[in-house]
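Form predicted on its own, single chain, as structure tokens, below.
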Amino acid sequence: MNKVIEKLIRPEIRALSAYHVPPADGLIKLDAMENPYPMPEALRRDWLAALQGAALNRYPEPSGEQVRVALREAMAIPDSQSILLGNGSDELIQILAMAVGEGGVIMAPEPSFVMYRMIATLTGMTFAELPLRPDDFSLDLPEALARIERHAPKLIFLAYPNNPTGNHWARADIERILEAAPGLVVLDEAYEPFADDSFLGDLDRYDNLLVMRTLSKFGLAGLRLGYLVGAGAWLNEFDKIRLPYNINTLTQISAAFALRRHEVFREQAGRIRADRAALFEALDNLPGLEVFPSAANFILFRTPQGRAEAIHAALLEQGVLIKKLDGGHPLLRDCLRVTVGTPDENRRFLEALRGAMG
């Protein structure tokens, strides 16, 4: 290694992996937890006409304030709660590490959104996990609130529901993390579109919820946008840290008139989490799998003993691209994630894993 990236680099940074996304061109995606549908030919006549304003040569509305007034419509946002956008959630991840951090610690379940450990990574901070029941993921509540206790994190983020494991953890357990954390909880509720309940009409109740969410999974993944929600007291710090123009004006057009039209996406959301029925019975009658249940766009399912790597591979030679979670985390041994696709997508799939099968 060159002498100079050795003594100026972090070591634990030497020790990453950058974040690594494989080559789709050709296949059919399901790998990425994205809506498959794309925005309606009429609407993007529109969404079209909406951009040719737009000034380039002048830099973005530096609060992204139409896009904060359409989020709270369409989201139903109380108005005692403030609004803070990033570009994509893991920006907002950061931005509260950093506003926080001085070495202290970041706690979430694993196997969960790996960006939490990174974050917690780069910005000098200590990870530690909370423990998840092997056989059906739901948070260990007992062992978690011994684990708060004894390092105190001054971070704790749930994916609600989570990723990659699909499931919802009980309400009443988030509850009593919230009511024994010593600092800030976040709720991720990238996958909300898809699920049944939310913590959004809690933040009045607790003064260390926060609750963050994002567009990609609503239909909207090309622009990169997240929101965090609560009170002005919290966020007025955020906002200190949160970088300059961080939300081009491209995509504060296409958010704003996007969620103007909310109920587009809504109906496509509704799509899914019909198909997502469908294919978790069909995932469910085949022989070998245990597939697990999802309130996201995607299902989780366990092949049999050591083949989630062959099945993978054979799945990607027949253009089908899903995500290997197998080798990633313990409780995922064996496991495949795949993303709910069109009816036709899914189907495609489901005739690739039949065959990989064998």
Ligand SMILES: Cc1ncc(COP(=O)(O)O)c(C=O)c1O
The other form holds:
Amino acid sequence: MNKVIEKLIRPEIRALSAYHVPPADGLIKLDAMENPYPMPEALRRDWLAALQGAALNRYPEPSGEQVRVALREAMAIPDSQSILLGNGSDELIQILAMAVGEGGVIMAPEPSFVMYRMIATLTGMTFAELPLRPDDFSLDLPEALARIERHAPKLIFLAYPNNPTGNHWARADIERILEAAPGLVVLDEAYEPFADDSFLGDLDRYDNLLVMRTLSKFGLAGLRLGYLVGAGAWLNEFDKIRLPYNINTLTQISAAFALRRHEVFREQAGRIRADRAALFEALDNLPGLEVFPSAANFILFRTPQGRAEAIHAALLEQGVLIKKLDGGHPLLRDCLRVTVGTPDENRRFLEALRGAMG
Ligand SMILES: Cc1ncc(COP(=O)(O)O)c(C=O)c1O
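Please move on to the form predicted in complex with this ligand, as the form predicted on its own is already shown.
What follows is the whole complex; the chain from before opens it.
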């Protein structure tokens, strides 16, 4: 059996580990950048009524037309741009890589969202790193431009703000990269609900720019809906790779329903932003921690040297699940990342952290 597996499965796949999601039953879950607020009760009744009309015996509407109309309105997507839907933005990253692969290079800063590297490997492409400065995770632009020239990447992913560091790259640096890149540059705006800037309004200025977003951080992670915005000429090509009916009927109805009431989710994001500021201050006041400013719904912090694993474990013992990043990228040595939860969850996290720090 093992011999057959070795013969059949590509070595780069055998070398990978499956994306690991830790069990969270009964824990305060602050590890995955979810919105902690459920859909308000008053909306929930209307949402369930909308779902009653779902024709589950039929295939879904193939292009998610209603969702795209609702997205255009809710997100003020310019009429000059097209929209492609994915089963989460993960699927869109995969579609992009499949469209330009096999062979060739995908680049992204590191540390950043792990799926860029993983999907490059899955699709037979090479991944190359854009360097970040260790003190504030800003882009090392001269070195980044040199590497772009050397590798001539087909795709560059820039998470804006970045996960797991929480910072925005400087706009001027991104513009230089857009001008220098020989291929496509995808601005991954997964954390747009919590950020102050976007490249949506810049799409008309650059032929090689695409903006990718998701409803996951907006408050609808369970739906799995990502969207890519860009010129129709590009998106028509990617649409050929999208598997038929990739957005199921329940997701289409629910997403269109929620987007028509987007101000409810914007209000939740506003609360999360305010609570982020309070959580930042509380962490910053804890002796021994280095806390990094965040434009997203999570905060990265560095524990005293060699303590990250023990602190992470002690939090877990007290029922709080956050993300341990120490042991991944060298720039994340001693680092942990906490998602901004409800005020009560944040308080319980801080209490547990104070206990764990001793
Ligand atoms: C930068 C970034 N992009 C994309 C995603 C994935 O989004 P989705 O849930 O739409 O697949 C994440 C998830 O954490 C992320 O951090």
